[in-house]
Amino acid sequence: MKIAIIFGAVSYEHEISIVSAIAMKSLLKGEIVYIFCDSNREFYHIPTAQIKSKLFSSGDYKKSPKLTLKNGGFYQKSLMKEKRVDFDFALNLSHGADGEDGKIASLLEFFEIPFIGPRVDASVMSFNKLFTKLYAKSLGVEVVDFEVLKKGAYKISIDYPVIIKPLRLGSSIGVSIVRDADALEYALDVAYEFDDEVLVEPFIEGVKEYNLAGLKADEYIFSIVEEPQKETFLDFDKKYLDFSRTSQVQKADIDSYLEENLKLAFQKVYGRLFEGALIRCDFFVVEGKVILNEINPIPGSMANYLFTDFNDAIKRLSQTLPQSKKISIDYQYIHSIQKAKGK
């Protein structure tokens, strides 16, 4: 199994892709190819031997060959002639903007190459979070009440405490707790430097948090449930520190009535919308009832913690990734014009 990591990308977490990426290199077993795509977007193959977070903060990446994309993969250019990069699939590990709202999925599926990760529509919904919230409701799953913030726009209805998160934006960058009236104006000039819409929600005190990951292959792979270390919330660093971890946590001490409907509000929003991906949903459980926290379509260091055979979870869904429909394009109906013509 030949695997290439697609990560990087123009984001606001770019760096914690290149976290997950080298992760990957003590976790995945058989081959690993590294394509790094830098602020430039520009594509480069860098050396499996040579990853380190120092090549890319140093700029020594540009050392290494350059990718172009064409149908069928990438590529590169030899003295007379381009060779295309050998894997037999790829893993979208672009956290963020590129990677996550589609840009990366698009250009995947455009030159038909196979990958884990989130197809363009799934990327687009869950990017945005009023729009995951939108997609939860028509499944019939709960989420959290919400209001939208357009930039500019500095009262809110709903009762404090309230977090104040961007719209679109990941790792708890621009994140804030608000608890009174007095510092609402300076949360919300945090989270508008980062998105010119805002997510207001009330924040739950003690509230429980599970955390569950899974796909879909030939039947539904689930990891364990995981209750996640107490903190008032995890923040960037925290955060940044868990999108390398590589050692399984331990599972929650939960009844298996809560698991199996942690399990069974998953399989809604996966569906066939997610198929192809490894995501991970976090839910939060108020007085036994299940909502839907956030989806997290691509998850830090793809969530192998969470997994006892990770390796396994990937190599089931690589051999079971969704297929492009074919298009027969004949040009029929313009042979047919050109004959009614007599041409």
The other form holds:
Number of protein chains: 2
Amino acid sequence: MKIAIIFGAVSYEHEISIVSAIAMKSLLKGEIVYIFCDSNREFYHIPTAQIKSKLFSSGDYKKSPKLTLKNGGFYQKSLMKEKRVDFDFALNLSHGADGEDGKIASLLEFFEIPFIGPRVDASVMSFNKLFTKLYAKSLGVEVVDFEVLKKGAYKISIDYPVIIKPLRLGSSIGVSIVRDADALEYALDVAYEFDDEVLVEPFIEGVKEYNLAGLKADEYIFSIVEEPQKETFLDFDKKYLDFSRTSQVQKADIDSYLEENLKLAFQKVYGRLFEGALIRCDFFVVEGKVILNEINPIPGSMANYLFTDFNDAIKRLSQTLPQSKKISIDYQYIHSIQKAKGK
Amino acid sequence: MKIAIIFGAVSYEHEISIVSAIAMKSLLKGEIVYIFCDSNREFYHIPTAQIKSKLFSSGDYKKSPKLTLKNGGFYQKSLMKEKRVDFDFALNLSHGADGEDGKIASLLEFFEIPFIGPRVDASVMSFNKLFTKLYAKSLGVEVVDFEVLKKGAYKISIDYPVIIKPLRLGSSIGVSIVRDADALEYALDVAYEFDDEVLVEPFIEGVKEYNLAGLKADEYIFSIVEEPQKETFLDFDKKYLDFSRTSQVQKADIDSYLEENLKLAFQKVYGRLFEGALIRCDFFVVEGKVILNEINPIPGSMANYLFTDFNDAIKRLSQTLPQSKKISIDYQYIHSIQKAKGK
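May I ask for the structure of the form predicted in complex with a further copy of the same chain now, the form predicted alone having been displayed?
Full complex below, order starting with the chain above.
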């Protein structure tokens, strides 16, 4: 299989997307075609042999061939002609904005490029933390209590300690834990730097946390359940480790009943919406109750370290990607108007 | 002002998008640049003087210059160079899929083309009727009761008569009113032709219906309230009239209290999400209670016939389009990793 990895793009996670993309080189069997989206939203075809972080930070990637997006794929100019970059399917590895907010998904859907990753609707529903909650609740999946504040608002009704998050960032940027009223205004101002709307949730001290990744191919394929290493919460630097991780982690020590419940909640969330994507759901467990914390629709380095056979999972997913409905346009309608007018 | 109208695209409403676009010619003051997306998702620059429905149904539009989408706009080849098509802002007039499901919004947002129309998140939330309901309810706006069925399901729990709609089409296609159990299976099969998920709602006989269009510029600008002509419901052919309508309609005969309540509900729905768009909300009123029926984020011919000064509304909207946050990418993070490695 020949996989095009699409990475970079304009987001606060541009750099960790590069790290994630590089990690794929040692993980994926088969040929990789690297397609980089730079900070000007121009696409470049990066030779796989050259891929390393310095290529991007130095700006040397600009020596690589530029690509144009058109129906059917990415095109590269060669002399007088344009040639389509050859690959079997794309893997959207652009974390954060652009990649996870529905924009790159839309480009790929619109131009009919088969890809692994959330579609435009799944992206919007997971990128906006309010929408995630509304959606999960509608499926009978429990979520952490919350309220949404709009820029300029500084009053909360949830008891301290609380956790403050920009409503629409796919990372830990702008997130704070607030233990008392004195620290609230500053934390909100930090979050408002990144979004006009902010999510407030109770911060549950010492809560049990479990991550489960998976996908739906011909059947559901689940990763092991991980109990992430406990820090107060993962800040940006610590999160980096997740994006370059390539060795498998230990399975969480939980009973099969809880594992089943985590998988059930995962399947409810995944449903039809996330078809085509490998996602990671982060759950809390409080008194045996499974609570959805977040959906990560393009997890760092595709959460490869959670899968027993990552390559097989990707391969099977690539063979069962959702097809968009064919709509035939026959101008029957305009013909009938013209006929009526011609009378 | 120089306005690029983007129309056509791959949807069941491709043809009425053409009708809508043609209607703009006599409505908009200022120069129009017509950008047509054909059934292969290729873009063409249609000379304004040539615009008429036959150009498209005959395939003659293919003689017009082809365009490529890149950062900053649509580009047209001329001899050896590429030239950007010049306009001040775009108006997304692609009804239905592509235009209203977030794909074209994403293209325009990604390539930083200023435009009137719903952004990607607003598109997804209004295109999927379940998401619309969850969102409206979260804002305290009442919605019609509902249930969602997945392909293969034929049992409903709502009392007859019911109205059956594909979950994700922005038109009346695939919609049926079902008065008893005998007619249910056929109606569901029709709807399942268009979507794997179907919305079931009680059909409220003789319900009062009111449409209100509007937008947020420096302030909210509202249209008059219209009481749409009552048919059992508008089918595709009757709906056509809406898309070519260019003369103003009569204001509904309602008291100022109800009008205020309709505007309040509209503003709640519009909020931050629909900034940049001119939308039409279709409401039901039952015993004085305002209930959101549907959001039309790109109404037929932009609901021009509801505005007292349509041109002014468009102009003011174009001057207050939402700006996306600037994200600077400085490779500080990768630089720091490289430094650490170099030690």
